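Coming up is one lone chain in structure tokens, specifically the form predicted on its own.
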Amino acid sequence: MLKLIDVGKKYKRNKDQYFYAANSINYEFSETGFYLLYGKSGSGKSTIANLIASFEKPDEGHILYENIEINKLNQVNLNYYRQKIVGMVFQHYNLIEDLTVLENVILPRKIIQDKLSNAVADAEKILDELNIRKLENKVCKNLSGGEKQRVAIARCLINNPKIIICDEPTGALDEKNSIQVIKLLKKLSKRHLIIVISHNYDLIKTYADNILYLSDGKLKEKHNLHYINSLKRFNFKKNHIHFFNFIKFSIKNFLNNKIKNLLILLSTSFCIFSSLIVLGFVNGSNDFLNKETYARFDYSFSTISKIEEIHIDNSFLKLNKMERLSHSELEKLISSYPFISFGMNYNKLLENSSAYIDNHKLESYSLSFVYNFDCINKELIIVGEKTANDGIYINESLDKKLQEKLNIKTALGRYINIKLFKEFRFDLYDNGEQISDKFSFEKSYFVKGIVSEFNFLSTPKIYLCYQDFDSNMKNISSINLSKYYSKNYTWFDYIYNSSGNEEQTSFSHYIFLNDLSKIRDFDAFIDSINSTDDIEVSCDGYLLKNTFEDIIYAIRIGVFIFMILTIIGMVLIIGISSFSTFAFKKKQNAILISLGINIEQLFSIYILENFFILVLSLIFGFILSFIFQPIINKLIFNVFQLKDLINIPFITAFNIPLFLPTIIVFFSFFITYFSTYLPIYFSKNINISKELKDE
């Protein structure tokens, strides 16, 4: 049955010295019977009990059960041994204090996945025998010492073990209850091997079949046994714990650590919330870049120049010389791009512009061209006419400014008078003569509509039709140049006939996109031109879009780093919390292991506890992100005038329904599992006998 062969167990006394708590113990127990193991304190009784219960391994010798060496069992069979073969009744109970009496008693049956109804029926029968049935729904921490002792005995008996080890089973009982417990153990000894460690020699000797006396780690009476070398392999059934059997443990742990779990809940909720906001920013900024950055009325208004790089002698510096392309060069360059038109650069004529509305002079505005009013993004016109042959459009920024200055509802439907004036001096190179003339232009334009556009770093603007303005320049003559050339000589002629390196040409031409459906092709055209060394296209809309893309990219890096740091923080918080909870609950863990649960199954309690927190965190995180998304967007819009920059795809992402919530949930559970499992795994070695020793 159970054999101890030359069993020895030693402990460290100090750095270099050891002492034997059990020394050369040889004994063979019968299959059933009542054994009393007694001796003075420190004689080795508890050490022998822990070795038989497999809570510790012997340093010397062998412990065999049915010729199977206990300390050589694998973890699966060792768990079975603790579940079905050996049961331990501790002097100080070692109950799960937060569970009820019935929950404690049926706990070993839950570990082996027995039917709950069977476990409860057997438990109630044992509780009746021990006269504590009335306590079955009482939480164990509220019991007296004697009541706890009887609950501990009941828990030991529930799995009907072959060997029952009782460490001072009557230590906390009065005489009447002590006799009742010993009589019960005596009755059980007819079917079980009962080993009782007790100082109550006078009481128990009456019932004991065998009395073993220990002194200084040695058994006073020895039996000469022969070591049996042929050891069988365990063929016992492997018992799995059902995951949900320990939900109550997880809930108890959760409720017993309210403050700690609240902090974890807040931190993980913040991590999930911030991750959703970051991902919403990435998604929203992509949408914004793909849509809003093109939402400029004059996106296609650009200039094109030749660039010549001039190196300065004896210097690392170099200069860029700009020059206007010839008309033939420009026509050849854009011949493959039918969606691009070009025209004269009138920037010099616009230098001294002024504009008036209701006799109020406009300040801090700029003039910009669109090719014609058929080549505009009509979606940007928020009020006013979608089609027009004349007049002007103004952006929302200018309209708001005029509303404040003039105390009007809108500038729509009013007239803006634009005046241009510039004095020119002409060098006539054929005879060295110089003449001068004054350019003057004035026209009242009807405000046809208000434009809402991407106005990041933008100024109040008035949008003129280039074809209309160009037609005006072809009809306004330069008086002195006309006299000189003896023919009508317009300001268009002046700009057109100037050489490419003269200042009045602004060293460039205007180019326009005349088909808005080709806007990305226009970007590709600019990219291809600017990739060369000798020609450059300058487009405010294109430059602004790229600048904003760079800013968004830099912000993305920052928010991604922030998200990674919050995730690392979440991992550390969950990990440290799990480790501290595991360490704090070491005694509970040792009790469960002593009942046959394995370390992986034990982890499920702590993982499940953190999963409870995670589920709440996910709920709060999603609710917070749903509530704060519009608030954050409003703040961003008020400060930067950027609309819907954060757009969390709760419903659909990549055309997959609920893709983002699914990924967040999956990833969060993975992080929680990893953060819980890893620190516990590295601290999993529990000294059962140390944790369950008498206090």
The other form holds:
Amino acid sequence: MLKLIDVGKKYKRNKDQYFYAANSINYEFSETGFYLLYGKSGSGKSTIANLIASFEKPDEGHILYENIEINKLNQVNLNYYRQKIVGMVFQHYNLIEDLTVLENVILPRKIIQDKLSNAVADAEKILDELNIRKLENKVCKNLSGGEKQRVAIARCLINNPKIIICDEPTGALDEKNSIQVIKLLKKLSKRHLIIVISHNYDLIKTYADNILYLSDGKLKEKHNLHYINSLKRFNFKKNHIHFFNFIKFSIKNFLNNKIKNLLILLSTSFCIFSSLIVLGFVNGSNDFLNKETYARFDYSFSTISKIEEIHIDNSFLKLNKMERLSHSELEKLISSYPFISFGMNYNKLLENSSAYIDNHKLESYSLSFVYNFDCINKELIIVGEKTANDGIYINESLDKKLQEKLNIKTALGRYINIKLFKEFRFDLYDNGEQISDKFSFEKSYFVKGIVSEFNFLSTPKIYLCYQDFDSNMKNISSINLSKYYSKNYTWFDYIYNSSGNEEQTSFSHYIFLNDLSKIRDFDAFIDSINSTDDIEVSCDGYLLKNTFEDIIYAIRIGVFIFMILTIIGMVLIIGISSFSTFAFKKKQNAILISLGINIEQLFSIYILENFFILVLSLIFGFILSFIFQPIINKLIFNVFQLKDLINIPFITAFNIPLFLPTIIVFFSFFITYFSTYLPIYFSKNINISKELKDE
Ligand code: ADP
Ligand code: MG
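Next up, the form predicted in complex with adenosine-5'-diphosphate in place of the form predicted on its own?
Every chain and every other molecule in the complex is listed next, the one we just looked at coming first.
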């Protein structure tokens, strides 16, 4: 039945010297019976036990069970051998101390994927037989040695193995317990092949059917056996793996390392939290760019001019000569853009401006035009009226300044008096004469509203309605020029009739977006114009937006790198955690492997443990980011005045509800899966006999 043919096992004595711990063993055991294998300490008894149990492979010879060569089986067949054919009882029991008696006993049944109810029924029968039924719900670490040894035997019996090897089963027991255990084994030898290894010859000899004496790795008793090469395998059906079979194990493992797991939990929660914040930034900054940078009150106000490159002879220098486009050129250019209007550039007339409120002179403000107040972004008007072509708007920044300076609640509803003055000298080329005139304009404007805009970069500003200003200019005459031309000649006429390369035209026209819903088309218009060499549009809002985009993209790359590092950190944390669990649980794994567990089952234990951690850290990570998103946003707003820069797309991304959380969950599971698999893979190479050796 069980045959050892010329079996030899060598170990290293020192650097390059070997010795035989088992030396040409030739023996055939019968199907049942009580065998005593005895010999002095170090004679090779445990070596033979480990060889029969398949925990070690022989260097020489063959071990055959029913003519199946054990030392040549593949992993699946080897597991079957460990599950169903052979069982081992150790001096120091090798139970899983944190599990209860019942849980330990049914463990080999779980490994062969039997129904739990069958396993429990059989286990209770065995516990009854061994008189330890009352212990079934006790945790093993609380049992006495004699009790533990009986539990170990019960666990060994649950899958009804053909061979039970007991390596010094009474070594740790007193005489009374020893005799009880030996009697029990004697009883079992009616149905099983029992091989008891002991150096306590006197105690056991009376029970033994066969006595084998081992000395220096050599067996005194020998049979003459012949090896016949056979390729026989075990004939069995492989079971499906049930992933949750070992959930109790995972929970116990998880709870046994509370502090370690708590620390891991904290780190992975933080990783998930910071990844979410990074994604929130990417998403939020995108929204922010779209919302805030287009949300300038004067976004649509630009100038346009013709650029001519002038090459200087014998020099690599080039000069840019700016010139106002002719009306026909301009009209042609904007003909397919109905949302664009143009007008005279009045910058020269605005050059010396002063503004007063309650006889109080305003310092450092700028005047800016809006085509008319019907076309602007009304959401930006935070207080006041939404249309007011006869009035002006001021921005928050100016309002704040006025509040402080004049000790008022707001400048809304007050009048601001704007005065413009400029002295012009005209060369009248037709007769060489020179005349001069004074441009002056004064008007009290009612502050109709306060505008919120991209505060981060805003200076105090007054917004005038271009159409209103333009009609004023069409009404105010230049007295001396009118005299000269002998007809009413307005300041509008003066700028309108100037040639494109004269200073008073500022070498450009104003162009305006007159329908704010077309702001992106306006951008496209500017892009297309600026991509040509000879015409240039310059728009503060557009410039600012582009600069800001560049900055945000740069930051985005930075935070993405941070996120990748975080994810690598998370992989490492989970990997190191499972590796340390593996190292910590080496003995437990060796026990499970000795019972014939396969690698997938072992994996399921650890993956579940890691999944607990993962699920918890996902929950914590999400809660943390939920709590901290508004706090971080508030901080950013207080420092930079950037609103809602972090916007974690909890609800939607790409219009798919819960898209991002789902992605993160999947990704995390993926990471966990692989970082768990690695250390488990190493378990394949666990040296079972070394891990389970009695100290
Ligand atoms: P016994 O169980 O009879 O006390 P063992 O079979 O454990 O003896 O050991 C037999 C001999 O082999 C001893 O000299 C022991 O030191 C040696 N030995 C056992 N296992 C190993 C091993 N893994 N590596 C090296 N030497 C070993
Ligand atoms: Mg031994």
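Just so we're on the same page, rigid core means the largest C-alpha set that superposes within 1.5 Å between forms. Numbering follows the first chain given and starts at 1. Note that the structure is a prediction, hence the values are computed from the model and not measured.
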For this session: Indicate whether R556 shows a C-alpha shift of 2 Å or more between the two forms, with the rigid core used for the fit.
Result: no
